[in-house]
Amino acid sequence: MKKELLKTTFCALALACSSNGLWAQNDIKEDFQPSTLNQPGQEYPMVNSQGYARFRVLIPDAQSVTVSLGLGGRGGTKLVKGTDGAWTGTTEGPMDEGFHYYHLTVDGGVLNDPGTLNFYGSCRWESGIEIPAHDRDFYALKKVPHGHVQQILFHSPSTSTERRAFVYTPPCYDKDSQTRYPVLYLQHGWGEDETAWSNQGHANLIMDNLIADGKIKPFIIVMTYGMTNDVKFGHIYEFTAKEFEAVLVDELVPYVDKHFRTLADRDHRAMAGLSMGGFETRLITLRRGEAFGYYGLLSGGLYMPDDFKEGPQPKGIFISCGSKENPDKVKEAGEALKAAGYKATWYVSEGTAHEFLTWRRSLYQMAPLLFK
């Protein structure tokens, strides 16, 4: 009685244990790799070919050390302090595949791993780390043509003051002083600003390859912040963008058309948004459907046929999710849409949350099906 007591005792423990991660790390591959998102010259943060992350950082009188990047909202990953003063850890489990936004927590203060690079997310510079994605090929940086990013400064009565975009051209833009192309007004989502679309999302990279693969015809992109990071967790429902709404139809697209050779009317002039960038340009395409023929939801809401009721009807609707949000709602809301007669397409991007790789995969879809 006692042996089989305490053979079952062994048996749960097991199962606990392998159920927490804790003995699961037996079977981490040992072909960790520098991100490539690292400082010039620095080691960690590492990834492996199965997509665990390890970190390790010199704070030799820190009394406890804690990355965020985590699974399952289970605090993160806890770092071991070395002999050498050297705090180092290892996931408990794989991550997704792509971008990853993290920082460390030393002692109860939020600080950036100095190993890596910096990128705004969460209405800070946090640190970033990627895991391959097995698809990356599609925004991997080549031996292709290369559009032009550029900042520009416009002035904004509404608001009054000065504001920044950031605008792609593409690589043929200044080879033909003639040619005329449509326009992608592309927002960024909650904490991040006019920077994500090309530093985590590589908007330019994957523009330049379906160019040069001949999947598109070439159009500019134009992202600016859309001034959604005073809104706190919980009362996202009662943001309008109706500030936004005005700096961006009746201050950025006149600018954008006077200073750069657009196509300058809703038949070639796009918006589409991810996550909160997404319920934006909801709320703005179906107040100032004159301003827009093609509307993108990424990980954004939804589009459903009563929207459109009234006013002008969108030339195209594109909708995406990842497969860990909620992709049965978007498929139903994309079947609706083309049941009820729109040009729509819904896209769930296949292992990934809310998350860029969703969204990067998400332009790549949708690029394609623009000013048709």
Second form
There are 2 protein chains.
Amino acid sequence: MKKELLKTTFCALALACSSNGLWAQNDIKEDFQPSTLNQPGQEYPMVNSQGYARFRVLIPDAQSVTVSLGLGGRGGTKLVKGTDGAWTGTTEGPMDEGFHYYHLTVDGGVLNDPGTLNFYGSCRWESGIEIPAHDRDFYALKKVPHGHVQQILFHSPSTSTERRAFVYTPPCYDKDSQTRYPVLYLQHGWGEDETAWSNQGHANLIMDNLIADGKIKPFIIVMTYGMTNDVKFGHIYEFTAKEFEAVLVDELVPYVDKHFRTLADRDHRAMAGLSMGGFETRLITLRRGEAFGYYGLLSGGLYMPDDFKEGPQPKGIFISCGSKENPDKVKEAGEALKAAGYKATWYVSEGTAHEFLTWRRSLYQMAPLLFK
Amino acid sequence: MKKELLKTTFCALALACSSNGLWAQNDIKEDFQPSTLNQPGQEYPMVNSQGYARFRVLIPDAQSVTVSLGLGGRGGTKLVKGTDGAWTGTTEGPMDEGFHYYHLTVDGGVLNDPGTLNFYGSCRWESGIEIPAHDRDFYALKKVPHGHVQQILFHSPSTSTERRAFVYTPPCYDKDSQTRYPVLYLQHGWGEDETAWSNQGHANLIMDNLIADGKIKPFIIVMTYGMTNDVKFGHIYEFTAKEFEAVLVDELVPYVDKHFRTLADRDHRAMAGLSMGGFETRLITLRRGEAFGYYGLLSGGLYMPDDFKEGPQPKGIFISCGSKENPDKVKEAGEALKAAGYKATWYVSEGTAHEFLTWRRSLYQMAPLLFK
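Since we've got the form predicted on its own here, give me the form predicted in complex with a further copy of the same chain too.
What follows is the whole complex; the chain from before opens it.
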């Protein structure tokens, strides 16, 4: 059953940008604004208050331009050429709230929209667009004290490389030189990298706001690259995450504990991940339970009570997904864990699929539960 | 004279990607390797040991594909379509060593090469390619202790925004909680942003290597966005940098002095910048000499002895450019400053124009001279 669930979860990735085709184009409100992820000064792509996305790219001599966003597997949004040489078009229906990856297909070639910023997903830097969510306030950039996001480079003997991670330190971290903090190791999904949780996920802003609102005690977040042994899409079950385990637990954790003021024990160390990062979290926490006390799977598989028959017991478990994924199985597993006496929490993000708004909300829900 | 020189400097930006057209294509060595700035797993663009660049993009139904790199103002490198639908081509001559921005023109539209990473320049995220320099060792990622690069978000009352900067802290910064460090404020050029000195410039790796080799005493570098009031290209003489001065000197410097262990006085604070960032450095250091003791102009104008008739005297001055820019004027000004008794150093980067290898080398030359 668990295997089946994971398959569903990972397949959902490819369908994640589907829109609701039931809306007729003449219902579209003409209140389009530039997407918040546009390059400086760029007007397009735009989004309206209903969640429609509108595109405009100037490629005067192209034969065809299609946007991969919208209409799910049915070919995306075809743009139409105007007399000014610009190709324009609007999604057939409103998109789900939150962040979406996309790209252009120009005359049969895969290229990015020059109007918007790029985000690493699908093993390439893709275009990104943001459909304003009704609850976007929790990840907004506000006038509150801000933590720092540090790029660190650490030596990895097991892979003979200098590797990169990003470390979020809370706003209070520089205030005194004595206080030590718990650490959450937070993993991205398949085809993404260590930039995803900051760029697409706004993990730092979510933390800044939670801390400013007094909803959590501050902790550190560490985000690194999890595709160490290059798992291929569709071959997730062959993935042992053994190579990544060595990098994460035996190399990165000691580096972080040496260079940051951490509380360096299992009770103050959590691991969580989205999608493939959840898969990794499950594999690594079940093998290396001595290193992590709190576990989070965000659209990335489930724990069952049987998982903990041997080895150290989890201090806390969080599992989540979007309501358009597999909410029943997440709820079932969460309730089973609770019934078995585990401190477990399940959460379903309303109206979202296998995408970043699910995971932003999941982090927001999970953070207050950690290290308690 | 100074005005004329600055004009030359800024115009050079547009010609910066010119290649030497004297080489015949039949001299090309077939030892092409993927550019080090390619996206993960991407073979193209490639570069050979002579500095030729070769491109390949799959856009089967395109009418024309041109790369802006190569042949200077004469239309770049036209790609030719093969039977497999891929467009390929090689620059007519070898490129200058180092980093170059470029883009594709596909059927009249400006798009990025999907093979390579993007870098913010010309007020857009451009494609980037790296021609390996003979002296690239000084900015290579090596197995040495690495400093961190921190993204900070600071509140700016003068612009009513939350603004971003990056802060390089040296490897030893976390070793003890008492040591305080000097700070260099380092500015990007026109159309670039606060990411440029790390992404294109490898400033952090240059510092890591200098420190590992014992060639400098560690210091902090702060890099922020300098186009606060949106100076338009070609209107540089109308640019007062007054708005930016308020953000930098009255808002960012206090933030950094509060959140980092700095030596918070003029004798331990430097300002330097490349191109427009040099222009800003000159304007701001001459108005706010009480804040900065060391000044650096990298392909960004000159100081003359008369500049310091009034106000605080500089503790050290560094001016530089590429040998393909205006080396005689840099040398003249440097010698005039020395003759007038100033602690001034001038430097010319051999074989480079108004591009990042000039500035990487300039930082490498300037860093050991600061805070002495």
